[in-house]
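In structure tokens, one chain follows: the form predicted on its own.
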Amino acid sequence: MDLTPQEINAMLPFVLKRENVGRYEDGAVVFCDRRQYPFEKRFMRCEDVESVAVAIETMVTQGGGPWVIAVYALALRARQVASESSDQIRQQLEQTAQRLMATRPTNTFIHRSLKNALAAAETALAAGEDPEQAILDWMEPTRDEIYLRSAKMGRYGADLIEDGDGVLTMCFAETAFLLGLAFAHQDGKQIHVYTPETRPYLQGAKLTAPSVHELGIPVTLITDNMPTYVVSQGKVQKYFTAADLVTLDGHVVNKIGTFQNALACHYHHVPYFAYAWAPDPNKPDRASIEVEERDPNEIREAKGVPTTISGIDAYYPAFDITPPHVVSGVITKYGILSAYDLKRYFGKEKPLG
């Protein structure tokens, strides 16, 4: 399989696509609102680090999203900062760093993407150079890269789809997994996909759904706590996720609920595949993970409309953790590892962004 990140970019689905995920345009960040999808392709254009931000906690975008704009935020501070010394430019991608990183606590790609955006920019100020246009300059082949491995991940998702398999999802499992759907249906597999709403952001009723719909497979939408009946009936013979962070022994970490869906499908033999860029070399195990917890007065109501009254509690952990015993696989570029052996691969790896 030769496709080129251009050949990639255009099997996607509109909310997938490079230029609606996050692109910098003369010193601003444009990327698709996600919350407004699919009712609207509407864009948000972002001419300081703080709005970034902002838009990043407030879930504008999500999954792959984050680590991009982030990164097009701190090329756009570099910019904006440009004709200071070089001291003070350090100083300020550091702070433009460290608060773009508080924006994901759990998902340490963007933290990664940043550290390393920011040696670029520090190679470019000790030469004398451009660290904006440093920035941009890793920026666009690791894009290229992303792209690539996300294509060789869903050709080996796609080679455990078989024909007639219902695929349960959860929340939005974006370019790797969408890539797996789209090579089995041009496999000529008669699937269909089950996603779960994904209170309360709804990302699997907004993005997944419409999503698996723009490419022509089968999808129906369940609330999210119908999957476990789903799968009791027979109607799902695989399982799969993206992973927010997964652990060097093998944990997963993604969207609240995913847990609870592996267990279902364990207990129905039903296997469980999460996609995954890397594990994080920083975090080795369980007791490593910070699970990001999200303002609670977020589940006390859905798309602006309350659902309860404001006196009641509320708790709202935006991530569970899968362990690896309920895992079948791993989805990486290497194949589809074991997650008891993700250290072998990839411990003295130095990680993709």
Second form
There are 2 protein chains.
Amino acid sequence: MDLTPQEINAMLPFVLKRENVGRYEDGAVVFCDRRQYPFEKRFMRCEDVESVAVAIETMVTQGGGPWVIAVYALALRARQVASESSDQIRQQLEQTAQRLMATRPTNTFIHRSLKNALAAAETALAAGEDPEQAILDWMEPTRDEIYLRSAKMGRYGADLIEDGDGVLTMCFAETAFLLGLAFAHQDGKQIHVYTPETRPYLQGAKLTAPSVHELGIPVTLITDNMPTYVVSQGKVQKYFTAADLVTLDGHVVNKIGTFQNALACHYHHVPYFAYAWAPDPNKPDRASIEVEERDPNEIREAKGVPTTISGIDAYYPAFDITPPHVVSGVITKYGILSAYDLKRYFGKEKPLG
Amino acid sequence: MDLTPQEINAMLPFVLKRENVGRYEDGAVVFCDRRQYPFEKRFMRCEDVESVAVAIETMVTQGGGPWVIAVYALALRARQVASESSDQIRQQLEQTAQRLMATRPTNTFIHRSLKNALAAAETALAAGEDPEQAILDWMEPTRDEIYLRSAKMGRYGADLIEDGDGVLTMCFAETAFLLGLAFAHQDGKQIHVYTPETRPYLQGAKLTAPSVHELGIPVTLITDNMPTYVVSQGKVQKYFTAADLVTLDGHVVNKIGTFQNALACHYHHVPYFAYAWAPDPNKPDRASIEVEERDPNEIREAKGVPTTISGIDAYYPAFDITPPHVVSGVITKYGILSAYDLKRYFGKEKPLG
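Structure of the form predicted together with another copy of the chain, please, following the form predicted on its own?
So here's everything in the complex, that chain up top.
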């Protein structure tokens, strides 16, 4: 495969195109407002770090969006404090990174990329160069590399799909998954995607279903209580998701519901594959996982409309944990790995992003 | 247990009280509008059969409500055609029953109780008596018997619950389940109920959570993608649901999502119990089950608000099928039976209702 980042971008649906995920316009971070999508294609423009942090916290963007806008917010801050002393800039950028990392404790990618961007800024400062430019100079080739690696992973995924397959997914599995579908479709394979709506934020209904539809692939929306029945009917031959985090010992942390779909597939002998960037080198096992709990008010409403009375208690764990023995393969740049063999491939590697 | 139907009724939450489920007021069928509940306690009053049929079809009431108002609608029709000839009355009641049965093909109870009510009317007609009164004379002791039997089943369920148990349920498991919780609570057992919201109609959020809360028992609302994770955390020790239909060979047909929760419990060694009136004598096995599919538009919205764009395909199977090997017990008037032993208990029995 010799696609360029630009050619890859052209294959992607609206919400995943590079310029829509997030872009830096001198002194502003601009990104598609995923809360409005697919009903409206609206963009948010932030001119300060706090607005970006709040946008991440309030899910204006999610999945692969937050780390992109977090890094651009760091560049933005560097620009704002450019006239201050090196020490003051250093301190400001440190504080900014801390604020941005605090937005999503489970999202490894935000943490790692902010650290790398911070290191690039630090190097520039030490050499008397512009930290804003240094962050951007680190960012753009990193994003290129991510699209290239996503395409590589998508190719592995596409080759797993057979003509006539039904494909189950969960939440919004982003670029590698969508490229996997696009490649399989391009290869002439008939596929049919089933996407659970993914309450409470409805990423399946709002992002996955319209994006798959935009690729010209048949897609059917179901609610989150239906995957097992749909699988039991023989409509599903492969289950693919992204992974917010994979432990070194192969536990897949992803949007709540991923695990129960994986159990449904396991029971019905349907393989489950997780697209994963890399295992988190700081997460050796299940015990090291901290599952983010979000505002229970979101469970008591749907699209802003109350579903029950206010006196009712609610619980909102945002992720669940799928154990390695029900994971058929982890799709990485090295190929489709056993969840039990990640350490051997990634153990000594410096993580990208 | 020597509770009278009145004492049982007094223990029940608002939405399950006999007079709120449905009542017959000369020439009108009156019932709680479950679409408005718990936000408003509003009643619908129907003075013709078609309004009752449409109310059943549009889920104004559900669960144990439809058969009650269907039988009262038959009495209503008998009243309306009282001045016609016996043959005309017979024909009118037959047509009315057909219309009412067509509202919910999967609901055995509507079919069976309409047949019995029709038979009572027929006997009255043959004896030159009033068919309206005959239907009501059949109905009221039948309802008494149902509350008494529900209390018996609830007692079996309550004894399964241990002090400190977390209880998972699905949809709105109605009278026997709620009485089971009430009895366990009365016995001084600390319990905590987890109720999935049950999309798209949200019976868990709208009916179960407020009803359990009304009993003074702690209840936590979750979305339908969360049960497996909650079970994996060790928060659940028992899973109880109702059953819309049980086959003679022990397959439990209930609200979509029941099966995937049962798989989650099976995987985590948590027992699953289905409250069931009786197996359906006309449903020997899985192959005999017709799963009702409802309007896919309901999947593309939540509480009337669109969740995706209109061009997206959707699928709405209303029920799923839990195989007997993941059912720990079927709670019936005979006790907690193995799903594999229903035929021996119910095989020769004339069904009630």
